[in-house]
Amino acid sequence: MTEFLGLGFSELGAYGTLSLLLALGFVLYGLTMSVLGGIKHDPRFTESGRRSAWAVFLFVSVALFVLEYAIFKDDFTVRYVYRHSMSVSPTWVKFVTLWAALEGSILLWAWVLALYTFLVSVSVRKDALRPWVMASMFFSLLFFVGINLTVASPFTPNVNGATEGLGPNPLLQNHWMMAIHPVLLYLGFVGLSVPFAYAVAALITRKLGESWITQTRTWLLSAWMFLSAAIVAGGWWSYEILGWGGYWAWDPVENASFVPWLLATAFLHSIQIQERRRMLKTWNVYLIIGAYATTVLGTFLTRSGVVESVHAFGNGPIGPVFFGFFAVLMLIGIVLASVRAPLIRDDHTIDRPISREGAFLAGNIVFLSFAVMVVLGTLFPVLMEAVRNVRTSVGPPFFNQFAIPLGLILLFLMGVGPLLPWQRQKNENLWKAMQIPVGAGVLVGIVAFVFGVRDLAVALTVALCAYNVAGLLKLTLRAAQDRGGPGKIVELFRIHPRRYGAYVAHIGLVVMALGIAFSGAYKTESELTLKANQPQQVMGKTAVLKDIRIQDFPEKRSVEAHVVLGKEDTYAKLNTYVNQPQQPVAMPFVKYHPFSDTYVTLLAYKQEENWATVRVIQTPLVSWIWIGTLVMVLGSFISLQSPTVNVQTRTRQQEVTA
């Protein structure tokens, strides 16, 4: 056993090793216990199942220790903290290195997935979902545990002897991002797995009416919003360390992550047509499994090395086992669906298309259309080759000629869907509802005109966003004003805050699209070489470059040019770390307007000739992006609000007296 575990080789990989064969147990264990609950319909072994999760993350969080304090303590006997890590490290990268590389990315993932399930035990109803829903759970548990202690281990001992590390990847060691982003991806990613397991249990069961649809919509909504920051920090990280100063580049990673948001929305909207009008049950058992089966496809394309990516890492084996695992997530979802299809089949279709539910399915036909035409351009190159032996590649003007119309689309029906009843009658008059937005989108879309938006795309968008923001100003004024006037705003919020959470959301999106739509557009840049005191013109600004500094740090030296823009002092970086000399990563200044940033990027230098390249980069609106990503993170977390019960009981008291 000692053998097994490499004690003779490394005493804290054999510690991990042994946490997550214990965690393997009881994950093999609650499976078992919860699947026998959920036959014999005994609440005994669904209890003990249950309980067996709280084994479970208490042994993952154990392996997860013991990992971090193996490359705290520079452990170089462990194999990924000898090939990711170094003793020279500062503090934090030596954190964030957990999740820096294959092996240990996979432990977050098992120790985030352990942790859903520990929450989910302590939270799950007593009913008959429940013990297939654990059981669920530890099927997918099954899979990375069991891939943690088999082809992506993160505990194999190191037998080399090595007193130092190969270090992390450079791009990997230049931002703070890089604690941020991955974290909130896996808690995004895998926070789908909670909706996807009570889908599961519920065609096992057929429980099919609306309980597992209420029991997931709070799992549903966290994931969502964990995964729409997780998105967006992966831009603004993009954003900072790139050097390119853009944001999103269709990278097939990128698209991997988007997919899985663009089946959760649409997911998040039809649940809804599912609970006012009991419809679309087999669309929204459909849409959340392909949202969870895809975060699988989107870690298979990150890790199998079939596409090219500047965030791709590792190969090898862990690609086709999850393809594999993937596969095999939908097959279950498929057959299991097929087999109850007479239960999830519709009793009535959406009569009137005019109609608050005829609005969200078409939203929801336009998000399904872009993620398949995503998927199609991201795998397009893998398919060329597999089949033709032909490499080739899908940049960004393929994505761009559908992303922007059903983008625009998209904008247009998130206007429309409020503003519209459920099961609208005949004789109401909907140009009555939509004339103040329609109106302020064509009064702005003018002044925008007038005011030098001569994009078409960007003109639509401007236009869009104020009939956005028209209508769901119309619709909570006229709220308030029903229950006594604008200083009631407040009191909506605490009443409805799922509905008035969403306002706030949309809102979030419409920033958002101003500024994708924007910095797209209106994009500048310009590449300069200066002498020091020299002052040279660039984008109607004077550019003068002051000094260069180097700096030596014990992980890296880092140069660094004191350029003078217009009034503004910029300090543009180029870190070169010890571990890998051969690839300088360019560090860019920016300096955040609300308007404009001001992006510079050191490309090039001599010191003792005082000169040095760089790139200037003006991009309006830019930062409307990371403020629309949080006021839609705002308006999420306002959502999963309860009611409060105190205004609602006043209220209907107040209305009785009335």
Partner chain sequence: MTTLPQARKRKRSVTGYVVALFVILGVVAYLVFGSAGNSLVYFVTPAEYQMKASEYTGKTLRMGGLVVEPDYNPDTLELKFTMLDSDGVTRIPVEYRGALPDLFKANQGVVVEGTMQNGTFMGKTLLVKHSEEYRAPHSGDSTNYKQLIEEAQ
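In place of the form predicted on its own, output the structure of the form predicted together with its partner chain.
Nothing else is written out below except the one chain.
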């Protein structure tokens, strides 16, 4: 047994493998018990299955802890530690090394999934869905714990007796964002497994009413919140690190996180139609299955080497395995949904396209088209090679062709939705509702044009943003007025946290849209070589190189160019890590301003000759993307609060005393 576990080679590796094996055992047990509980309708089985989730969480946590411990102890008998860590790294880098490469990140994925399964097990209602929800969660766990024991084992022993590791990827030891972005991403990705589990349970038990949707709302919204924050955090990392002054390049790995986001956003809106109007039951099931499956598909695409990506962790058996799991998920979903489809009857229909449900559904269609196009675009080079045998790649211009118009349509629909009532809507009412927002949009669009915005997409974005804000303001103020004045807005938030949280999230998206439009259209950059203390003009500013400083750290050599740009001091760095001396990593200097960021990257230097080549980039409104995201997350957070009924009880009490 110890031989098999590799105890002779690596003690920690053996403990890790052993705890994963125990976790796998409990996963299998939990899966069997949950399915039995579901089939036999015997709560004893269900209970037993539910409780084994606690053991699974415990043992996966132990495995995670063991790997982290091995990294901190520099135990290079564990292959993962040998390949991706080194003893001289600072503490925070060692901490994030856990998820800085393939096997560790899959272990983190499994751990987050075990955590969610544990949380589901303590919160799931005692209804018919329960055993099947747990069974679906165990099914996902089976895959992730399973691959962690086989093709992506972080605990494989390393037998070469090395005393120093190869160290982490230089790009990943450069910024604290590495500690945030992957964790948020997994919280988002894996969070989608819970609504998926409920959807599967609803299909199996034929209880496709509103129950499964209301039960998963909190899960879905939290997952969506994490996923949104994670995608932007990834963009921010890219902005702070990669030195090209951008944050989104339509790289396959970015697309891999964006597609599930699009589908989850569509789902977030269409379930409201089901809650309100009891329609689109099948549609919703397909959407959530698609959203969850695309998180797996994205991982397959970026980890398998099928498409080129900055995140390609190298080839291996992991790709086909993920593709297999993706296929299984889709198959389960499609087979279940089509078997159950004849049983599903929507209670209502869309009477008029011009109604809130009509707008939501139209938005859904745009979201879905967007997702399909992003997937096709990501796979396009593969298709081109198969059909025409030429190797190609697609870049941002390709994606922008459809992303910009579809984004604008979404901005438009985002403004229409809240203004329209559910169900029927007469045309004259629509026009009445739209007067102020459309007026505001046109006015602001014209103002933007007068002030020199000549880019059509940007002008349209500005107009649509104004129209969105005006619409939401109008709705909020009118509602406050009905309650007795604009001072009642706080009260509105308390009574209807869902609605006003959504408004706040929409405002966040508006802020973000402005940031994306302006930074995309009005970025200027220039490269120049500066000699020490010889001023040069760049983009209307004077640039002076003050000095070049070289600092040595145990893990890196850091070169810092002090350039004064206008009145600002900038310190762009070039870091060379000891584990990859041939790959210097630029650490751009970013000075955030509300209206235009200053961004300096050190490209080349010679200290003895006192010159440095820098790239200077000015990008307007980039900060708005980060601020908008914070507002959006805040909005989702407000939406998650349960409404207070205090206000009503208080008035009632007053009535009594009066």
